[in-house]
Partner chain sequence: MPQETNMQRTIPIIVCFIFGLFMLVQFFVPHHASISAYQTVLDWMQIIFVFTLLVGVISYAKLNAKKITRTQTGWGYNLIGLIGLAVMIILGLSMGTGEKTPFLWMFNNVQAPMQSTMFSLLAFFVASAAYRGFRARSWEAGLLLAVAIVVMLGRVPLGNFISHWIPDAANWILRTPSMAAKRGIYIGIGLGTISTSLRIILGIERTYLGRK
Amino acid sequence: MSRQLIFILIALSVAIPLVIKLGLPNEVTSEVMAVYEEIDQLDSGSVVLVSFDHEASSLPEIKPMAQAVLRHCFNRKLKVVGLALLAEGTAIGEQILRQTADEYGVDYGEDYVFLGFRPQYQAAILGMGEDIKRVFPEDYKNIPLTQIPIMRKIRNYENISLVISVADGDMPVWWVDYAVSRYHMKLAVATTAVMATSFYPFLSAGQMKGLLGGLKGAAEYEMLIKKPGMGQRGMDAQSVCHLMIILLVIAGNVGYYLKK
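Mind pulling up that one chain's structure, the form predicted alone?
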């Protein structure tokens, strides 16, 4: 089998599932179900804080998870406060939040707000426990928080029902150290697959309420909210590609044996 043909088969095995919905089976894990149930039990009008704690390089994994969680929040008519504790996540987070909000026709300032970026994340997390407006005097659009309706009833963590850290590094640990331990906040995490195993001890200890891990976590959450997206398509492409690689390995060994 020629090298060119192998490349073509691998390319097709990735591209076709991304274009054509296959809907391969995917089992929902307990840690993903926990995030879903945590959000689903909140009363309409409750506030969820979503922190985009990631860099641009992890967008293919981060975006499907963030979109799935935000869709669930807006469908449940929850209020969403977005922010970023890493600079690269700022513009990306604002875009994901705005695009998802537009899907549900919710209003900026009334139903959601994006506060933007603040450096020194330890100080920012601690400061929000006392007064969010001191940490973020203005939102991403430079509008004073005192002029934004959604923020008039939100002073600190006491007015927030759940924090969700969308991360590709160890930022959720800082949320545990400063928001969970000190202010007893409820924390859920959506993280890249390579980082997911680092947070299972926190999950077992009850310091994290639930965990989405990479494309698989996104795909599972999309199944729960019954809204397929790039998570499921990405997992289909990954599964078909892995199957193609296995078949090519088998074919290569059979060909080698026959020639021998």
Given for the second form:
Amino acid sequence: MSRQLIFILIALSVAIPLVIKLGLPNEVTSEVMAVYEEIDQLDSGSVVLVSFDHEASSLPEIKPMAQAVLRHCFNRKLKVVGLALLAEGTAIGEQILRQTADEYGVDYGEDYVFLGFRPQYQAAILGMGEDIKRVFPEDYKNIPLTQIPIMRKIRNYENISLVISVADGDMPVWWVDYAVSRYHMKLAVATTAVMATSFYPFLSAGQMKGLLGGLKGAAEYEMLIKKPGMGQRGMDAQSVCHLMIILLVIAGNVGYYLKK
Amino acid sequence: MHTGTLIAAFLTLCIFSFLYKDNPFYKFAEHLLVGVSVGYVLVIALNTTLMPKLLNPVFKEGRFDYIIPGILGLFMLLRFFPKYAWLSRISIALIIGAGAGVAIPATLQAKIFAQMQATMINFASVDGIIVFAGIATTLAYFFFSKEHKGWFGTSARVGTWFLMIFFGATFGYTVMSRISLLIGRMQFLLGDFLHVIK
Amino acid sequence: MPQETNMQRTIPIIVCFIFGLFMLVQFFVPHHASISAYQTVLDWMQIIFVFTLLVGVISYAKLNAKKITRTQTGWGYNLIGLIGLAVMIILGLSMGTGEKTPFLWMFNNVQAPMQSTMFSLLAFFVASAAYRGFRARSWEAGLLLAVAIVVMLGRVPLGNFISHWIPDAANWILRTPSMAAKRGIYIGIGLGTISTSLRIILGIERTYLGRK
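Can I have the other form now, the form predicted together with its partner chain, not the form predicted alone?
Once more the chain from above appears, this time first in line as the rest of the complex follows.
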């Protein structure tokens, strides 16, 4: 089979289910349920810190997850503090946070804030454990944090109920190393599928409270909050394309053994 | 249709054109992407970090103690001048040294004690024993100070089975991840650009 | 390259030792003076790190400028890269980076679509590689292949549609044997991190200083 034919098969196995809906039923895994429950049990007014630790390359996976989690946070009337530990997460994080906040009619400065980007994540994570205002003297709009109502009551991790790292790399491991171990923070993770298998030891040890893994994780979370979005819309295509790759693997092996 | 959508669609197709073969459209998009990405990082770093963390404290608040990290930062730029390039090592040494200092207790707590504790707490079950065996044999596989022979060699061999299971699961998830990205781009092309799907 | 003196290697090693030892000891000394000094060091790390990003940007610009001035093959593409860099810097520094700025427009319509498309190409290459190279040539390779198939099916709605055993098996694999292997890897990484960190602080590991 030529390379071009394989490419065409993959493109079709993604495109056709996007146009013609199959409606395959999805199920929620316990890892995703754990994130939902962790957020759901917080009292309204509790502060959640959402860190956009990703690049633009993973946007199609990151955006649905971040949107679903933020929708849940705003629906539960939680306060959200956003920031980015990778530069490209800044523009993406700020926009997702602003757009989702607009859906729920919540106010900047009162109900949510976006602090911007800090390099050297080791120092940034540790520094926030002592004093967030020292790490971020100003927010992304260059307003001093002392003038932002939501930040007046927040000094460090002691005033934050949950950290959510929306990541496409191993940044959640840094959060575990420095925020969970040293400051006993609760951490939930929304990560690209490619990284998900690496975080199970932390889940099992209770260092991560829950895990959303890629578009499938987003689809599960959308089911839980009953707000269908990009995650659920992509699940049929994901299923068909996985089946196509499995068939290609089987065909390759059958051909190999027949030749042998 | 918005100009932005048209441009994004054109650039998306330029990148996809690589699937046929390397071509000028792909090369154009590739170089543009690198340039724009580098520019983006620079602007974000200057606007959101250098200004509030260094320039404002020194010039607006008169915090002259911040001149020290400023000078250490400027040492980094001396890498471009061979005669003074060695000064950048002082700045690198500070970051590497301080990073190593905080890493020791954090790693001990997060990656050793907590992981061992979680293993032992769940030990009294079939899965717990499998996990224990998996960790012990995986560590045996990566232990190269003893020859992989006899009972130790068998342990290391079992370790490779556990590793293969991990790699298989990771491969499955990697496929899932890459397809999700493709779905995202297809949703853009078929939805925002061509309006074939809602 | 100018001749290197002993001092040029000794000073960084001393700086590394002092800051490394302080940050290590500080963990066990929660005195306010110690915390204040610790916060200062963390601030310094972030400020210095911004300059390391600048080094990357300058290197990129220098490399491209060199190729253009020498009119090397494909110099036109290097020019496009430099134009992209210049446009982002000019837009970002002159008009800001917030909502409805040209800088954000460039990010949303040029950078982000291209970057995610670039990574989505891998879906095609993964499929092609799976067809050509993913062979059950040995017991280990067969195990890897079988696990990959179970996880690929078990993690999408189709797996559950065929039988609930498939997602159950995928979940067990992820939570038990796969997790065990990764935990073993993490413990190994942890031990390696600690020993390397100690070697760095004590000045035994000096590769970060570059070659003599």
